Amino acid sequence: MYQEIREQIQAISVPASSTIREVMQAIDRGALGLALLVDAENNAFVGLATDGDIRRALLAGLGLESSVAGVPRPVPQTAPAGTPSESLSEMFSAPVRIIPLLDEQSRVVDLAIMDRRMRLPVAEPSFGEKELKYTAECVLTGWVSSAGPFVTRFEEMFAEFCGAKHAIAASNGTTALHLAMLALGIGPGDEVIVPTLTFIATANAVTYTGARPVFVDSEPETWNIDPAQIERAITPKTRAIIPVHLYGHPANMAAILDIAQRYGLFVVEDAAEAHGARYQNRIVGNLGDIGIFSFYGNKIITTGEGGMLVTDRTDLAERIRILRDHGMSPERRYWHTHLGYNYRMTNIQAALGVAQMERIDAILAAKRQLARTYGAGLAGVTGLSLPPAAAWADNVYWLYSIQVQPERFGMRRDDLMAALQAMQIETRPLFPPVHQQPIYATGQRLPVAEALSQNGLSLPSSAALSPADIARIISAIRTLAGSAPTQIQ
């Protein structure tokens, strides 16, 4: 590596007397927009000339055998050999895209260039031509409100990606899990059971209609609600269960299916984080009575915002599309047989989804090997537990999440996060249990849940980031692991 930086290095550097023909010909060499400019008796740098100097220049009139020397150019930004990244990230702006790195005699040894990559996201989103091309197909049309074919096809694309008979778009995937428990008949006097480690869309949707959300722990296992905490939590005014398929492990839902048919009970998937993971096999979101997924911007795939749920009931499909478009008859125009919402999704949102679509199986594939360079490279590391994987689950990894147990790591969580945030590596806590949110605060004891929130971080998980973004990632952890004091005061 060092062996081709140098060689870029010699291939951009003139000497500061050379001919504006010669800089021309060196920043072709470098495919970097620059020359560097030093002296040509000791090497050390004296300042650099862009390609947009050189073009201003021959407009204002210099030849090309013009020294370079009569060229105006803007003071160029340095910086010394081994200047933190953080640091750097501070020196870039609009025209500031390179910076030479100097040794002590002025040389220059490397060049920090402004990369997005610079700062690694948890999350970002994937689009590729289609998306453009789709989305201005919309534009071109006129069609971009919510009538329009992107979003019929973007049903259908769905609905078989899930085995699923119907699948209905909906403005988000908070509004998708609203409709489920409006279509189920859910209401004031309710109660539904929920995981409390979750975000808190998931009660949101029970108390919008009435009802109340009861929260169960977690298992530590999974992460996600635990079968054996359910049952305890059903009372008579029970109506139906919800769980989330966390950072995109599977729930266990063969017990928790089981517990819903022999109490009678409805079953919603929340399966927002979980595009495409699988339960002994069989896709999640058509499992239950509905399923629900969210395309908000930072998940697996995405129309910016958005949802879907999906159903193999034909009733309850039906009743999804009318309480999606303010309650109106289909068979009779402004006729509003149901007090009905409008969370229909727009056709310039399906146009991205339908994209998406057709590259979901190439993003899982990036998610999952994401995954296994990860826990390749912190695997061993004392005090780091890595994501659920459960022999009979299929993980997509929305976020890859682990655990850190501080008197083993050295280190708490939150400290972890600051220290990988200095180095430009963006994290985030996992969930706060939402029997701890103010609006929801019970005075429970949910202690699974708990713990896997106060130690839980979910690191860059995008499908774009490379190999090296990655060892990147890795590299910082373990170094920071190897650097940690051995006791939590």
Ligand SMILES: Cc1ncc(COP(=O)(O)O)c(C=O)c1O
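Positions refer to the first chain, counted from 1. This is a predicted model, so every value here is computed, not measured. The term rigid core refers to the maximal set of C-alpha atoms that superpose within 1.5 Å between the two forms. What changes on going to the form predicted together with the named molecule:
The two forms, fitted on the rigid core, differ between these two forms by 2 Å or more at the CA of residue 14. The two forms, fitted on the rigid core, differ between these two forms by less than 2 Å at the CA of residue 369.
With a cut-off of 2 Å and the rigid core superposed, residue 314 has a Cα displacement that falls short of the cut-off between these two forms.
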Contents of the next structure:
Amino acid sequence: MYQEIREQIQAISVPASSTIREVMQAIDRGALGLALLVDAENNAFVGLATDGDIRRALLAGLGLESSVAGVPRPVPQTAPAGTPSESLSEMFSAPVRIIPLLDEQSRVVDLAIMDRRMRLPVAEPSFGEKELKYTAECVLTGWVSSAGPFVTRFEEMFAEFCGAKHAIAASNGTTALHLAMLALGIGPGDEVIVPTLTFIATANAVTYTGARPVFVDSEPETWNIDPAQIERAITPKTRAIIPVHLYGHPANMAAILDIAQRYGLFVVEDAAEAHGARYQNRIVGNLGDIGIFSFYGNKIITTGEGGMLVTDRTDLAERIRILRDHGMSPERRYWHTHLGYNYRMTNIQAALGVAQMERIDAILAAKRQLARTYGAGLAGVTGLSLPPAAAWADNVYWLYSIQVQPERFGMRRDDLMAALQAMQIETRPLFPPVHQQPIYATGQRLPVAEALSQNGLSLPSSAALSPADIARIISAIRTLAGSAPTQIQ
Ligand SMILES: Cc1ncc(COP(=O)(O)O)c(C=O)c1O
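Beyond the form predicted alone, can we have the form predicted together with the named molecule?
Now the full complex is given, and it begins with the chain already shown.
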């Protein structure tokens, strides 16, 4: 342990005369968000530079080759090695999360790190140096709106990732879904079949067009829309099906595509939560007519807010681009052939997107590893079932979500969530089914989705979680499972 800290300190220590580039490299090596500036002669602590200090300096016009000495930095908090932890706790505040501990020669011998891992969030972005570099480039060049090279680059990278002919960036996943509906000509009088167990945006995008979402229950094995029940929901007004790859597990696409073909329906995949997931070894998003993705802050990759549509159909791609940009004719500026929208993505969002695409394989690998660790640690806990994993599916575990059988586990889902919260482990309930939401309440009963929603919760699932973090969560759940059963009515 001591060795690890020493190596970490070494990795993030640079001479106080270093350039901003060298400091950023040190920050990146340590992944602690700061670098230690030391005297090149005797290694004595001189100061520290956080990634926030560097970001502000770049925004103020300093370049990567400028000396870090010119970067305005607040006076750092330090403490002598051996300071009791209670005293250190009092020194932490929102901006002070790491306190270098110094020996008598002022050398950093330890770091007091405010245990941000005390609280384990359900999802958080995974950022590095590139995100900072590319977004800074937008600011420094002034290309901050939707014109700019990163948008096209992001679209091209994403199209290639999905094996699609076209990718069109949008301002978020919901606007991407709305554009998909509009491009397919869906409107008043039409019906679109959606799973009830999804985030509300899937249904809302249908409603925005004047069409009506028709809710279908989940299949227990995948939690996704039950193909066997889709057919019963089809009427002469049905125009499309929107399967959702919930929490990163693909929907049963062969069955859905078969129904769509037989009834002449469009298929729009809502892959907002499933970047990189595979159905029968084919990446999701490009299996139907259009696929959409979300890059909200908690998603597998993020652009802050952001969305993407993918399609192989050039006619649809062209229509989407026009609708995304105020319905403006591509041939004539300020000439509006359709009622369009401003649903464009900005160059700054896309800059984040490009940086995230450069690391998406690592993020997906981390999520698969996280699922293996959870799976091994939670297997055999009575009254818990692990996330779906159909034989034909490659789940990307946007959120690692489990089901509690209250009688067998000895605790209701909400009590388990509250107990974990008290241990600083954040969880989320599964989405409430859309057919029960106040704006859609239909009086319908869709029992599989209702039960899944009532008993399901998502555990912390960030790619950045360490094995120790996951071990802590597993151990907390195992301890609670073994504790005295609560009263179940
Ligand atoms: C299944 C699903 N569809 C659509 C969306 C909408 O995406 P956004 O939040 O980017 O608008 C989300 C997520 O937020 C989602 O989870």
